[in-house]
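First comes one chain, alone, set out as structure tokens in the form predicted alone.
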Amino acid sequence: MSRIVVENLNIIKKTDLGRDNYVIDLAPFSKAGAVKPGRFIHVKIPRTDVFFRRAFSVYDINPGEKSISIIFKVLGRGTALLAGLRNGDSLSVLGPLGNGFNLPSTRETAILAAGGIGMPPIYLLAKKLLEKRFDKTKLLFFYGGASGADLVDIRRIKKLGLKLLPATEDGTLGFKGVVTDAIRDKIATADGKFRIYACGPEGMLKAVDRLAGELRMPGQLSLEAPMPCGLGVCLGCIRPLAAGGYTRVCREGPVYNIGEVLL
């Protein structure tokens, strides 16, 4: 794991994606090139009456410009304050934190499953695999939400040029149903070895964990949890392990093997 730093980064671009979703590009981050897909940063909201940092998965990186991007939806006071910032404003960032995904072998087809605002680490994993010249035909990017409007920044995913398979519960875009049903439907007629990666709402992760166990498919999940400290000290993000005991999502995670954590 690379050394953790605390740095003040400038907002070089803020993009309003609609429906209270935003992308913020930050620079210069000295550890941009060390960020693995699945790792996260801890951001301090620039207000004296907001005490805890907020955790955000790294969405995109540009090592040449030493920039990183995060994506978020306004869900409370902290994210509302973040959405109100402007280009040029400064943010204190702690990171990179946590452990990232292990990459698949070239003999495997990678199933990348994202749900709603849990898409960022899955996008960054897809981008990293393509940079390593992973066969595009062995990358299946499933993106699920309640409706097409919940699939945020989908144009950026399409620019990767891989196989994008949207799934919406109301059928407004792509497969009609939940993302795990779309995955089951797709691989039922496919040959080869599969490895699955997922990030999204807990209900989706539970379903992916069950499906992967049922099909004896290896893979990893990126979990979300409250992370007041981000360093494993406060124990605010502990989850039970299938083998017994507990894990700190911010320290030992947020990425875990299929079946490793009780969801």
Given for the second form:
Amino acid sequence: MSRIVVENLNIIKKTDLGRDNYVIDLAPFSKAGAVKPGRFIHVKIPRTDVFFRRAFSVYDINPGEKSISIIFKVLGRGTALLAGLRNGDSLSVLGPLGNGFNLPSTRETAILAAGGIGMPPIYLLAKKLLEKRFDKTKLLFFYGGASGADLVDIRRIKKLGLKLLPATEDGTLGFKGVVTDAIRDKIATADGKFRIYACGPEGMLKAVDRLAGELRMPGQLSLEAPMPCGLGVCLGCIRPLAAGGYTRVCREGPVYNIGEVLL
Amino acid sequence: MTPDLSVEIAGVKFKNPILTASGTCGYGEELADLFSLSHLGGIVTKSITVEPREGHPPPRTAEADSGMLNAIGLANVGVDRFIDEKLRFLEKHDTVVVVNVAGARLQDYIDVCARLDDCPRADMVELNFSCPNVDWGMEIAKSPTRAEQAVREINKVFSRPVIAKLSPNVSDISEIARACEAGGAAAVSLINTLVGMAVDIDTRRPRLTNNTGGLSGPAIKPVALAMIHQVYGSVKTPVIGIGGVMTWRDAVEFFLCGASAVQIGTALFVESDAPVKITAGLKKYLSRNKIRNISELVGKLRKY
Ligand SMILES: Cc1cc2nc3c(=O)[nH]c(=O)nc-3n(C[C@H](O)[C@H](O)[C@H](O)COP(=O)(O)OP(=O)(O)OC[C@H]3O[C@@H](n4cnc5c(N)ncnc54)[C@H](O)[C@@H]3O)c2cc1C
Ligand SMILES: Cc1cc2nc3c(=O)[nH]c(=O)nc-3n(C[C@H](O)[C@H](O)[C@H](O)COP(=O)(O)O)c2cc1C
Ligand code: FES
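What I would like now is the form predicted in complex with its partner chain, since the data block earlier showed the form predicted alone; can you produce it?
Every chain and every other molecule in the complex is listed next, the one we just looked at coming first.
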């Protein structure tokens, strides 16, 4: 049986989150049950003038309904066209793609660090961990953005019932400052008990990579690169590895260990 | 009547005329996650060189209108790892394996092809004389005498059929095709990518670190068709068509212009299961039109 499929999914629900952010629920996806947190789908924009597919992390899954959700922010042509779609419209989806996160051990405290539109895979990781009965008190969900309004779909995160620690640069919500400072503020020393997971803008990932290095905290980052194929065949989405050579973000990634990729 | 999609090129039997193009399907492993490689008439590997290559620094791909630019720079695992690892994988599949070969000078091609001659499942080699993304790629591609000599020398070390892959970035592609035929090419394949460029107006930089790249995808299909039509009229060796094929309808256009088989490249990035859909579409088209064998279509353009 194929591990990766191309399927036409229907938009069963589209939600406007404000500030050009949207959630769409897509079904039926035959691989809905096989999506690990950190994996992504490659979506064909249903217009011929946008040639490549666009990558989106899987945000939520409902295996019973065979549905998956993504959150996206309108940045350019592709996402603008997606924002114009309506319930019932169909989208060609390739996936699930990429490697996904490795789960922490039950002895560890998981620091989940999400930035802006990088929140989806971190949310799904938290949800998966809770489903696996991971101790709620050992999940710290940091969520950063420029302003309170940039923290999207907070309601859904809160429903998980875990400890949500917002950080905003303008101080409108939670800690005033960037996510890494919020983490530093919370934990002075790592002493082997913590594992960090991060997804967000490049600057934030760099800061997390540095912080985790300093605190000798193991963990993983979910990276981005423009992705022509998403499958590992075009060799276009490469990034340099610390050990030398390149890695294909779509295939060996998008999730990498702290320090593994040169940021 | 179930129509027959099989074709024979230079004595090699393909179960259908749909191959995947070099550099767009790796060494087959990734596509096998999506569909069985036995659906393919053949698979053409990424260009193999003597030594492994990392290729150009990113960004080395860019989106274009109806296509894309790439300047990968022949990133590949090198012939040793190819034979030890990648060919081992490909051997297990019921499809023709065409190994694409590139080099900086003729001796590189000879060295790689001589190694491949010892691997019986390297069913054919395809010589990439035409990569626009490395400064040495075009030497052989542009000169008929060099192209002829190169094919002749490579034929001495590789005992199975040799395909010459032609560049569109020349003034007369038929001349090069005839030279390759004279050198003993069992088939010619065309076209490789067209040199192109894209600029980011905010950073004022080219979108590729290599400045220029190769244009591929639907944008080049009309150019490919014109060149295939021209070359088909000027050589006797079979022509393998490449350039912007996305659908079975595109493939039929290629057959009518003279292609005996077709390679699917950039389409794999957008419609990853395109080869499977194209073969199914062709089968229906043949049935509908009561055509027994796909080869009956080759070169059957009607004149005005
Ligand atoms: C593995 C992965 C997961 C992703 N998950 C999400 C997600 O869950 N939600 C979400 O909103 N976005 C996500 N992205 C980013 C998303 O793919 C891009 O925002 C989208 O491709 C932009 O398309 P566009 O046509 O609207 O923009 P374009 O017109 O292509 O470009 C608009 C701007 O976006 C930048 N851009 C283009 N492609 C990318 C890219 N792949 N990564 C980063 N910047 C890019 C361009 O440089 C430009 O500044 C993810 C990307 C990857 C690689
Ligand atoms: C990302 C990419 C990498 C390629 N690498 C090679 C290569 O290594 N060797 C080669 O002979 N052709 C290479 N090509 C050219 C293709 O095999 C094909 O000739 C060309 O893309 C036109 O076909 P298409 O429009 O169907 O893609 C590459 C094309 C692309 C898009
Ligand atoms: S997007 Fe093509 S190799 Fe990663």
